[in-house]
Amino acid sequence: MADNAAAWGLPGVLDFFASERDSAAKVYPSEWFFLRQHLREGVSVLDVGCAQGGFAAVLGESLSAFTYTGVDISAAMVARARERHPGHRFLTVPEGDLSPLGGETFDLVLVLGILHLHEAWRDTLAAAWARTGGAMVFDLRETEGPSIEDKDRARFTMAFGGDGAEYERTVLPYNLINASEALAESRRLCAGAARLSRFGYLHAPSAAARLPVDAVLTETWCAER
């Protein structure tokens, strides 16, 4: 788990996220499909896996009054987030553990772009749901075939953040979940949800991924209390 945090702190990776996911134009259509339904003035937002807090800027394009808390396993990412968005709150948390938030709940919880990239994704999703007072938007990478949660068979390299052997050999798991299993796990981990919806599309995997399949179903989910 410590290796995962270190991977996100590589200099090239930090520089990459300095200009990514920081405007509405860089939010995926499947994410906006659910986000736009839950944006309102005064909303409280928790962003799990916030990187450098780009979603604070995204929300600021649509809202004039909201509270934003970002959490991430990378202290380096959090440090940059605090510099870029001093009006918001950022915390470094252990992977799969949101206990530093205590019993605090939020109107809207975001868990985007991270669940397929760490082993404890079920713990992360359950912990995020426990802090959801209204709706949680999250995403999974799915497949028609059997689930693959084995870094030797499906992995994500940090080569997108820099050239050279160090970035290629620094790898995260790439969790591919069978679509039916994804539904069952989402229902289990979001126990008590009044509504569970999903919207996604099939596309070629990222160039940084090393996978045994040619296409991945990127599915965005919304669980509502």
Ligand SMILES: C[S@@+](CC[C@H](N)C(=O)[O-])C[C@H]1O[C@@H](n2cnc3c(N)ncnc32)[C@H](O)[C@@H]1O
The other form holds:
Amino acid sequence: MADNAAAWGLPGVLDFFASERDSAAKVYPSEWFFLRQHLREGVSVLDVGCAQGGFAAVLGESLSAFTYTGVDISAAMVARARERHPGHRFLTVPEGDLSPLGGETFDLVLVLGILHLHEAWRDTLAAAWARTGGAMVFDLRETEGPSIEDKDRARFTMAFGGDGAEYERTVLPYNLINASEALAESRRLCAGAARLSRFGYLHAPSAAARLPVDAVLTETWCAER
Ligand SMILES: C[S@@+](CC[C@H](N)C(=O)[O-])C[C@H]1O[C@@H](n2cnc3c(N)ncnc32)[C@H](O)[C@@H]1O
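With the form predicted alone already on screen, would you show the form predicted together with the named molecule?
Below, the chain from earlier opens the complete complex, with every other chain and molecule after it.
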């Protein structure tokens, strides 16, 4: 949806991501738990929702040879990623649609920090799995209660990116998925996975989230062929 891309392209949001998630020290323990198992020289990596390509730097801390392709719905993020990581490939893609990659597959696919923040997350996950040759690491936000996928009831504001009404008013959906449903959907959307693993922790919602619950399970998943 064009609105979501515009939200990520707000100047304060672009500036925020200039210094976020660009070193292994800024990768969450649950993500690292899976990621490190799939780091080997020569690995090909697709990063869906790459922002400014921070994971290229993360991978570069552990590997000397790898290929990294970052895709993002925000052309502004992609422009900054290209400036920061000229040796890697970046593409702007429509939401939930990885067809610009053609039939290419990758050893390792990352889908981090985006599935809870857009409506078409099931399409994005299925498309990412179709391009996974080895393993896909992704994350969901879960709850023990009923799923909520309704921007009026659960949303994420861009208030973290800047002060002022425009940032508070610019909202994305915040998809809270019932934990059993998350398992069922992950199995369905990663059809044929030989192994599906999860590693999560319960915590208070982020300050930018407006949610009707007082705790969220941030769950990192790994689906393997
Ligand atoms: C919260 S950041 C996550 C960045 C990075 N993946 C990480 O985990 O730190 C969200 C980024 O994903 C992009 N994005 C959001 N939804 C997307 C989608 N459906 N497909 C591709 N990119 C998306 C946004 O434009 C933004 O640059």
